[in-house]
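Quick heads-up: it's one chain on its own, the form predicted alone, in structure tokens.
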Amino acid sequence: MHSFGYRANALFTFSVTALAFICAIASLSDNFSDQNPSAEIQILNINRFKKQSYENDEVSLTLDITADLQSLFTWNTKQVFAFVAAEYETPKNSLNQVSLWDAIIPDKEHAKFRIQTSNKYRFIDQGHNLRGKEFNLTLHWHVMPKTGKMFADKIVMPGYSLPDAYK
């Protein structure tokens, strides 16, 4: 016959391969999941553009987010981490992002939101680049799941401008 710690590690190789198995499982039932998320972004004001005393360009925004992240959701998410970055291009570099506002999603009842609030972080520009810049605001997720590989992807807006003149 086989000894108690023969027969303790088999089980134990065994549990261990089972619970991989389901987790694979799990992880990739999330490839069937049908996510749509929405989401629109306004600037309702402009409040402060200005240029700092370092050669550096600052614009402070009121902004009005919509979204719905709800289809992000399945059995298998943990938490979204969701940001707002204004993109744009200057004679340096041919991508800037500067992140503005964040957030943890905890739930499924908290996805689908309205917020009206100034950018969380500073907007500035390392130079004077910004006046009458057009720019993008990018909705970026971050889907963290319990079990499996976390992925991210983004919505687009593009469109908004800033004044020609500091105010």
Given for the second form:
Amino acid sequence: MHSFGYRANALFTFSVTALAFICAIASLSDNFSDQNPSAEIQILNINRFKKQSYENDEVSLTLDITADLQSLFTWNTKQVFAFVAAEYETPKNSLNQVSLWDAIIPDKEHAKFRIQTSNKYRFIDQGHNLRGKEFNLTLHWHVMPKTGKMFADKIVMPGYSLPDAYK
Amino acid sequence: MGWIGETVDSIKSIKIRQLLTQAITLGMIVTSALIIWKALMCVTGTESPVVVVLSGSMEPGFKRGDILFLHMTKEPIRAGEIVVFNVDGRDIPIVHRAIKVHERENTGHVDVLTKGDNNDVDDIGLYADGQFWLHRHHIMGRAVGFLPYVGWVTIIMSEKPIIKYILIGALGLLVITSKD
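Can you return the structure of this protein in the form predicted in complex with the partner chain rather than the form predicted alone?
Up next: the whole complex, starting with the chain shown before.
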């Protein structure tokens, strides 16, 4: 009962249990933080709007994104993954979500930012439904903790639209 | 060196009934571990409720050796969710983020395109030839929580199987030589 093997086993079990308990508490503490992020997106320019050779519409645009995500950071946050997606409906698809830009925000200092960028990922439709299309630009964020449960949420900004004709 | 002598003595003095009791206790432990695993599978709705991150394609969020807790519901996949999927014909699960989602009217069928956060290009190159989208049946679950570093145990055990044998051997020895 008092051999080396038993002592090592007991010590190991106890430390693993204690570590698991601490991780759970750390994760639970995230639920109590007060979060109020804000964002604003403007479309500066529609650069290109054409029909690809195999019939899908493609848009290239320049966005001006302002956001303040500082309140999302807690002591248990490792990084916040933020991305902007265009969301719209077409006759064939009840929902289309296309990510246009994303960024990894490693700490609180970088969480308040304003950037102007063209879309990082190609905005391609399944079909040719984009002329005159109204869409929402949604800023999503995904809080990735140092340990425990991940949270995700979004701000929906409706009211953007594409031109009626190809450019 | 004394405890090696003790161990050898105790192995020599084993009686059959005691041995059988030990074997049954061991069996009970293994069986209850299995029951817990299966129960987890039911609760989370996925075949593997826990996966180990094997590559660096989601850094700095998930590093190699972290473990992820998965959950799967009937809710359709949405952009931004971190999904774990298997490509047709390959065994290794891949953990990446959905960046494009197209959901069909009426049927609820979804086309999903994924990309690792740390990769420059999306996953089209990883899918099977001629496949441009992932569908519901490829996806094993969504990552909802994570623990750092714990997965290294699994990675080491699968890359150097000798360690697995040493560990099981040591545990077996511990059980056999217990005086209870």
